[in-house]
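The chain that follows stands alone, in the form predicted alone, written as structure tokens.
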Amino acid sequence: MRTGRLALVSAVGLALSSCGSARPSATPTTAASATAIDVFAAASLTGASTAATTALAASAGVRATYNFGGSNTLVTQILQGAPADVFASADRANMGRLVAAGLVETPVTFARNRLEIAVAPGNPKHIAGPADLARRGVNVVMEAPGVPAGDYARALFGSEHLGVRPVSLETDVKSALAKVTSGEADATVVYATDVAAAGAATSGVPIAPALQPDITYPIAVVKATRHRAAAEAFVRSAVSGAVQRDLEAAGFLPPR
């Protein structure tokens, strides 16, 4: 759902947030003359860390306003003519679908994640990889299909010939966090960056790098964007050692 201007962002939204120059100008931009841009983001964007910071006000001149959702979501709404300046995806799958569709600028990769496996805190199920999550009395549930997380765990489960049968399928990551931390579940895959931001809420179990997907993060500048300056040097500080040091500190991996 449209998120609408935050008075707050987390450390990994102000990592990109940041991405408002790469050459920010020598007199500070004020929040109110800054340009207004609208960044359609993957929810695991979200809350990577639970240090709050205050919102963009923009040196450099942009000031985001976040649409956090399911990237398979975010994707029809930008279909569908949503006013988008920058989309930023937890998969290639749905961002090549605006690629397809000829409605973003060529997409660059800026971080990397990998899957965990979130418990209640204590782990009271013993659940130690992803073979447990077909155990009779595990209550796991997932993201719908289309949704980059839910889709790499279902590729995992398919590789390793596991009859995981969740009891509901959500719309993003954090969705699905949500029924482990508030006891409605028993556990359910996210990515290391969600479990890490949960805290004491929710317990991880690593997945062994063997089983892991490829997950990347592209983003790209949507063509339909009236701030195009803006929205490129977004999309290019997105990749800046700042920016990549934020992302870092937040849990994610560097792009290859």
Given for the second form:
Amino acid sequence: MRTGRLALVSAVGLALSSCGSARPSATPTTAASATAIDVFAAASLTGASTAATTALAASAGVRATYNFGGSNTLVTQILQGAPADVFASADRANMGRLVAAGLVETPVTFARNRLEIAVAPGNPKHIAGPADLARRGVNVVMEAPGVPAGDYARALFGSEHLGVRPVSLETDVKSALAKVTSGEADATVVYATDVAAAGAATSGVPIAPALQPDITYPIAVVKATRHRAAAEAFVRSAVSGAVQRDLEAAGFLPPR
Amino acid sequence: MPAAVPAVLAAAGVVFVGLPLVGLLERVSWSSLGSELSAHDAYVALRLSLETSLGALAVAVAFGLPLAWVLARRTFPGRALVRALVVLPMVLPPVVGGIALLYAFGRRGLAGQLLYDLTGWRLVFNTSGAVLAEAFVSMPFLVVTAEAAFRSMDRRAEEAAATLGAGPAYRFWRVTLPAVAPALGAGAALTWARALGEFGATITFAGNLPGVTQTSPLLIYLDIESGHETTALALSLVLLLVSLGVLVGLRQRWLGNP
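Let me have the form predicted in complex with the partner chain next, following on from the form predicted alone.
So here's everything in the complex, that chain up top.
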């Protein structure tokens, strides 16, 4: 699973860095002069962040290292004093916890996403939409309460009155998806970008636009940062053209 | 070396182990402890923990006791290898154990696929999977203590029983087992405590669902993740007290004071 994620990071990273050639080349900076910052980012950003890093190191002289996890996990870590410089959440609610605690600057929205059903390659259980996840004999895994993707999916099932009974509640989108790619579960609800990043290991079943929740990714500078200028440059770059193109290539939607 | 150096280092060692426990106790919300533990999720997780850990102990005794007996009393080629293999889960990272269990007993696993195709039964996402994961990780504790006991007991009583005409089964139940009972009790307590605290193999192999596979350590982890710290701490306190109880019990009743 971990190996899979690593492979995925490098694969997406390669794919995105190769398509980022249109980016204006800024002042070249050596790794030694680059300011290192720690970015706590939602697990669903795993693939896209590699490209953002490349763009940033080149344009702003900022070298970012990432701590990926469920947004709720990352919030807990930051609340406990983990040394984050920037936090990128997969929902407003988790970012809101840090805003309420006065630990981050005003967040900006830098991406949106869509939900998608991930199934085994070739869709052997013939799942056509969310209603099929409530069918008997379909083993559905979801993300635990508090993990944004799981909360979005639960809200969707609730509004459609679907009695989906998951067989397991996973800690983030990647481990939920791993249960499907390993063949243990038949389906899960993750982001469209996760399905795209998993390649041939899974097939995606789209969810109708009318059912899509508003999935926005806010990013903010953590107030306790000791590299404020670099952190602010990182946040600015997230809404800039180059990173936006990379995010779009990974399947994200632009902020409204 | 000045005489004080070992004492200072030893004191530092005690602080190193003790401070996190003090930190935990300091954060526990004592006034709401009762309501936290009787809340539905916590109660369900504690009950499931009790059931699965006792199940794991039963599995460990059923397979581990004969295994310990064979390792202690029989010589056969590859015995050292078998012994190393059986003890491996003690030092193996539990998450690796969980992944290995998936490849063996998962729906696409070596034995799991056969089981699923023949019976439609799966261990993953099932309480039996949680029991299996706990047994996998905890059985070595029983095997190691039982083997040592079978090895070190005074064999003359068995020989005397044999000369008096007692058969092998009678000798085992009436002579050998009573002689090793205290050590077996200690091994069983350690095995049970290890099973009770199992996290990595369980969440990796069995999954996480309240009332089915979400044992107390899993709920503690998820509660901390989602900011429900008071529930997590209340459950942590219970597990801490149980662990302490096992150790104190072992020291006084089985191991004897030095």
